[in-house]
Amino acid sequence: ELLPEEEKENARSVRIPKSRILTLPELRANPFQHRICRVFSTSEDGDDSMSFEDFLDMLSVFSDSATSEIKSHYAFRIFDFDDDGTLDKKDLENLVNCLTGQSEESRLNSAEMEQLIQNILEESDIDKDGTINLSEFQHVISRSPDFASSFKIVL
């Protein structure tokens, strides 16, 4: 369904366009759909298209058989909006905005956002450097028993 019939023969070299990947019902409603495509795409063009292997990698990470360590690693990468290896205040603000929606009535005001980010950092930033690194993120996730079962896509 993702590839037109005439492209199936060249499937090894073909890339699935991001626009086509985002038509999957499991991603269509996901607030992190664009970040998911960015993280799993190996495209050198920056178009977030996926090879068949990229697509399989994505499905593998979101499957029930993936470990919590693998799932948390990819969740961290998805939430790291600027791809700098840490979750800083801007990443956390983007994360909250994705979860709450983009409309004015669902958005937090600046005081609420600042308080929430401060609470997240107080709880998660073990070394108190103002950011959350991968090991700090994985530590928080390890205390969340529902994480592995909720970080999945079922096709």
The other form holds:
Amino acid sequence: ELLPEEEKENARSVRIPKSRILTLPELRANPFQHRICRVFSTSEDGDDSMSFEDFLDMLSVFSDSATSEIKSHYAFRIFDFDDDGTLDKKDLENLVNCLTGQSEESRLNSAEMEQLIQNILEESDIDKDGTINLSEFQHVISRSPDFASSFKIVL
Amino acid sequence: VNQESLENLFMNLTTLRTQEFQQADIKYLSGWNQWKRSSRKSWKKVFDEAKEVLSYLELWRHDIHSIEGKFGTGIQSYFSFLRFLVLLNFVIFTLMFSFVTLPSIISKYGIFNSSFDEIPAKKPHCTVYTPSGNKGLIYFYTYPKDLLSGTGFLEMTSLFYGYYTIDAAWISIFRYNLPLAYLLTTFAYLALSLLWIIKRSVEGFKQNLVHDEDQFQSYCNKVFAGWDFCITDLNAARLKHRSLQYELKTDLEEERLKQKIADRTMKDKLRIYSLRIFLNIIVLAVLSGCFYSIYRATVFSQGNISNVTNLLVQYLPSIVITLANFIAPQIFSVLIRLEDYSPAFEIRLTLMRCVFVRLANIGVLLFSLWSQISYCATEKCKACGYNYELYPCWESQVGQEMYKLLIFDFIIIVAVTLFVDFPRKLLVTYCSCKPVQWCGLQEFGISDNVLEIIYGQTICWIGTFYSPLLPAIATMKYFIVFYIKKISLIHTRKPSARPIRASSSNFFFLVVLLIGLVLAFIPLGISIAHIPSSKACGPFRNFNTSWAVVPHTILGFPTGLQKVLYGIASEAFAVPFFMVICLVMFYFIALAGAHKRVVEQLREQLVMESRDKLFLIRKITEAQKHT
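Taking the form predicted on its own as the starting point, write out the structure of the form predicted in complex with its partner chain.
Starting with the chain above, the whole complex follows.
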């Protein structure tokens, strides 16, 4: 229950602050929680609060019935940590660190990170410019069998 | 914000948005196209709603969702597989029951004015069959003993082959050919299982064919699709982080190892290959040891079959098989470390060896049973074709062995959960001494559990021919095993550090199940077509072998139909048919190759296009600089 009782009537227009969104069980354990709030929030203040529409947008993208194209589009925006429209080395490094955990000993060391990023770019960077753009990302995702089953949230 | 209203609201929003796009096109279509479009939409709506209602009827939907949320998709695929087996067994049971058991029961009890024919047999000395029913003084302990070993009162029930001693059943005025029905139902359930498994594995096969060729984009897959967004529990999330880190590290290490292998010298290679040959010989020795001990145990148990009072002797083959299934994989996992393969290949090879051990053990058991049954010393015995004194109704005996295997498998699963998992959990929770904490809780070994249930399913497939109600027992067994495994998983296990991917694991389970099914075909085929059926009981008394009922029936068809059937079975038809199948296969292989080449070309075109774009941008900036 994210909304307090008295605000239920204007549920459609109220914006819920980010801290309360992050208490949802589905997001609380997710390492991409901040990026998800940033991507789906349409607030002009940049405080990442979400309205009901934003919330529904988020749920519909993560639902079973969203197409692979929609999911990959939003996944690209979530993984793009610096919001520059491409996934460069810094973004990939952030992504891998999110996946392996936030503490110091769970990160890969720099040699392994370098090797991993080289491998990722080799597999997905078609035009060899050192970054992954949206169409390259969507091409990789379309070949990935696990993406549809992992990129979903079930309430 | 409760779930119902939320789902309604967001479905409305998405339909609104799609409708907005579609409204724009509708104005330009004629009346007929509009009607087609609107009828298609309403059909689609009806279809979607029906699918949603059906999904609520799905067995264990909520349980499997919660397991997926807490433990990830790898373990969830095991439980979905278990559910699939429950359904498969239930369908097989329905098939056998409605076509074989029901007519027999109806005709034996004379319901609907029915009766049955029992033609007197030709060779009188083979037909003496007195199942040791319940005659005379019965001790109270005989009932549970009979229940566990399938003898006594159980032997005469419809559970075993011996009950179906009916040559034709007359239900009201219709003549129901029970022997033919028995045989055809057997083929039907085998074919049904085959088709269902193939249908389920087609999806996974498509993915695997594309991806297994080269370790295609495995890194991208792990990084972009690695995080399971279904995880809601903080502990599970922590474990997922650790498993992802472990997986990435092993992959990187394996790449470095591959480089090392490529740099091996000739001397190193010779040493390693000779070591591998030696270790494979040890593996073969272990396998032959297992097979020999199963053979001896079966011979011993069958030799003392008259001394029915001792349950241990009865269950000796099952005990030996379970021990072999437990010890052999341990030995294999030790040996494989010495063989110095890459980690992924190690896992696959150990799994293949374990699968082979488990399935071959059943084969050896059946083979030793048959060698006992067809062992004939006297002339009289040879006339019958099997040892009629010891095995007057040998199909029932084989059915009893399969029944015992199934029951024992179930007992072992329950006993291991109760007497190993829970005490271990209690020990780890309450005793804080070093060695106990170092042992820790056991992981949920997905492949071990899957091999266990596939082993049970193979027994069920083979045993259903000899014991038509066996699938019902298997359904109940897997039903209970689901709950036992779920409780054991939640309370006594830690999730494994080495995760298995959902897509490849689904395909792997189905491939191994298919291997089990094919291995079940072999003993059944030999038994039906080659071994003389017993003359004292069962529907095939008056035929030489169980298969003989089919030619007999065909002889009763009109001559035209007979000629057609003989034509299909002859070489004149089979060879051209085989050639056409080969041609079709070559066509598809060529098509797949051509598609792959097209994909390669398109990739190159994409590269070219981006280079063109860069070139044009450079030209534009240069031109802008000049103006």
